[in-house]
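Single chain ahead, by itself, as structure tokens, in the form predicted on its own.
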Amino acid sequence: MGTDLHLIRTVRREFTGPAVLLDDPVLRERADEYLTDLVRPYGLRVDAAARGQSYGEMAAELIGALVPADEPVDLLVLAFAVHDALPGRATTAYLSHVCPGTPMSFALCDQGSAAAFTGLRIAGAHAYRRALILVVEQSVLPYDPGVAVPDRHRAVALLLGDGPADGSARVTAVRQHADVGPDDVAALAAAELHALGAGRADVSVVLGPGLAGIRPPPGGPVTVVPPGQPSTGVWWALPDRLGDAVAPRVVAADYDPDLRYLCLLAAEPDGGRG
């Protein structure tokens, strides 16, 4: 689908140590009660010891650095594939409350890497004057999930409008595939690149991990993003490419392989012509 979204300014952040929440006994004594409650039909145990980060403390502090007062948001929505460190907590309320404008505010989560596209999916299909979508991923779970977590605690944060501003870029496409299987994903990736506009000179195209071994048709620059952010790796990668003065069109993709989503975006500078 095409949209009418305009990104006026992103940011990013990585994040060290536990949350600061868990300092309070109180709370960290809670938060293991839950989650031995959630786990134990599984035959797994909490480590006490193993603290992560909280999603509400991480997206509070990007908000912060995103968000003017004078620019209030009307749509927040919260990205995430592993839950956070609080799990009980009602996170986007709070971010609600925290984000000038009181937006509302909901979650997006068993999707995978799709969650973020789906984000952008639902603000390009209404009319959010502002709109704030916060892609997050805490790296420490106190039990074996028996798959691998991200190696980092990082957020990215992205701020959308209903019109170009200074220094902004116009989202052109957002496209979503369900159902797709490990033999169908190349070809249907290279085919929906091509149509995005990858093999030009003036488009860089920025890979998910889930599409490491696909090989776009030769143009821009093209980066990979590494393994281990499946949920921020794209967004964080995205700001880089959209500033580059020779190939500022972008063309982001990414692939869940577990959950078979191919999810693609464009982008190009405001002002620019296709």
Contents of the next structure:
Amino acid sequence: MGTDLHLIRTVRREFTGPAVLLDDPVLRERADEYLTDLVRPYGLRVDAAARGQSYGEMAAELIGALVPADEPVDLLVLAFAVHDALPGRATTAYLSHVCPGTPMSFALCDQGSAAAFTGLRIAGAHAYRRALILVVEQSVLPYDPGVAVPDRHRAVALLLGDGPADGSARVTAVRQHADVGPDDVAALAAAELHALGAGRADVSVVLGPGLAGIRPPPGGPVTVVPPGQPSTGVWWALPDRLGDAVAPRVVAADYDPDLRYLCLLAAEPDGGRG
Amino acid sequence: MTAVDAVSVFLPARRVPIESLAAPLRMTEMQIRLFRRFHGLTEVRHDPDLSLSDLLRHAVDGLTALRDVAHRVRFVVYARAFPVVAPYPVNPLHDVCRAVGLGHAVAFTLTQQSCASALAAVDVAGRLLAAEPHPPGDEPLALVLTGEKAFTRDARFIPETSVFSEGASACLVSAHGRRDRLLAYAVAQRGEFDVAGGASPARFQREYRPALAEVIGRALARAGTTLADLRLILPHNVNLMTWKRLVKLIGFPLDRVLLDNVTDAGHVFCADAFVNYRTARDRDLLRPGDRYLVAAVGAGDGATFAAMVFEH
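Can I have the other form now, the form predicted together with the partner chain, not the form predicted on its own?
Below is the entire complex, every chain and molecule, led by the chain shown above.
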């Protein structure tokens, strides 16, 4: 990483109901036409009654809760795997508008659960004071994707800084391995977890749903994120572990079995604890 | 310093006169006349027999410089104007990466800056590479891809402004290359023009050219250069009129803006910069040491104005 990454604060939210913007008949018609044309070549049909959430609405609420006006953000990254109910919208341009600092913003996708880790790597490669990673997933697609979709609309926002702050945690490693096959992931994950400190009594381990079958080295507490929230699961659990009094260092890992990415993150409290 | 090492472009051979778009896009005869006579947009590239993966694959296959260095590619960054181009979980990016022997690379799509996403992708690729540890002599590389199908009405035209052409590009990026070095990048995002932003389309039209002029000026200042030092501007191929008016605003000779592809290739989503770069190289318009500026505007819901200054 080029820049020090410090996790300053996080906020997480669950949302219910569809996107409010879909109440606008013009936007609704545009979205329906877009989605119909999107799925037609694949022999799928749009269910006009299925109304999903908007990542713009979800993320804007998180920004309001997490970023005070006097803490301007320089970089905003929206990470998602399942698209939202307004798939043609340049949502991050809007999020930049509602975020203090009017940050440079873009979305990362087509990478499954690895996208949020990529966002952290990009933040680490930038010179910035504050970066905001928004990890989002919503649960309603208006067609049958043939695979599971998330159980709920959930979002997690990670506010990062280039130096320590009250209660912050320093991100000491972000690692990504591409093209990891299902037969290889257990050994590689075990080796990486060990290399990042798993097995020590003061190190908590958070395993994403793709690594539920992995047995980390014995040591600190282990949280296995239940299935159902493939993109946000690890990030939802992370703040709880970072607040642990006995094992405040955390190693988090996730595996996307479809796109074959194994990703890991290590963090420890700033200020010499642990 | 981030550098562009090689670029390939693929445009479908099939040309479609814009008159044939009137019925499917519900455009009036007046709108078509506006595009042809006022904006210089006469035809687009559109081939229903080529899939998105086909477009990307053709662009990668055309990048001959990739063949000997594919093992050094650590990142594939797919810059896309439209955030979603296939139903979940279909993933043309990873399909193509595996098919061309780049399955080992970390691949992702960078989007939601509309057609300006390509410049952000080059910037991000360079930054990731600069932060990537590597043994001596094994400098990591990134591949920046663009490519889109005009698959729905929103992806086929921008009312009163432009029509989209299908096409793709592949661009090899390094952190310390010498071919085309990135001197500066400037970007401005205007989310007030989003559907939830509240600003009017009329205001967007008024502020479009001043906003683009501002990022151009900022990129030049960051590069420590001036318009007078530029050999070329490689524009976005939105239309001719926008650029005729913009060069008047900023005081730059129109004949040093490479506008031929507006008519010949059309607005190829995020690929415009690379289409125009390829034309400049093929016509030998860039000499060693020449500085040039690449401009892009992503305008849809929300707007992104971006400019990069390179030294060839």
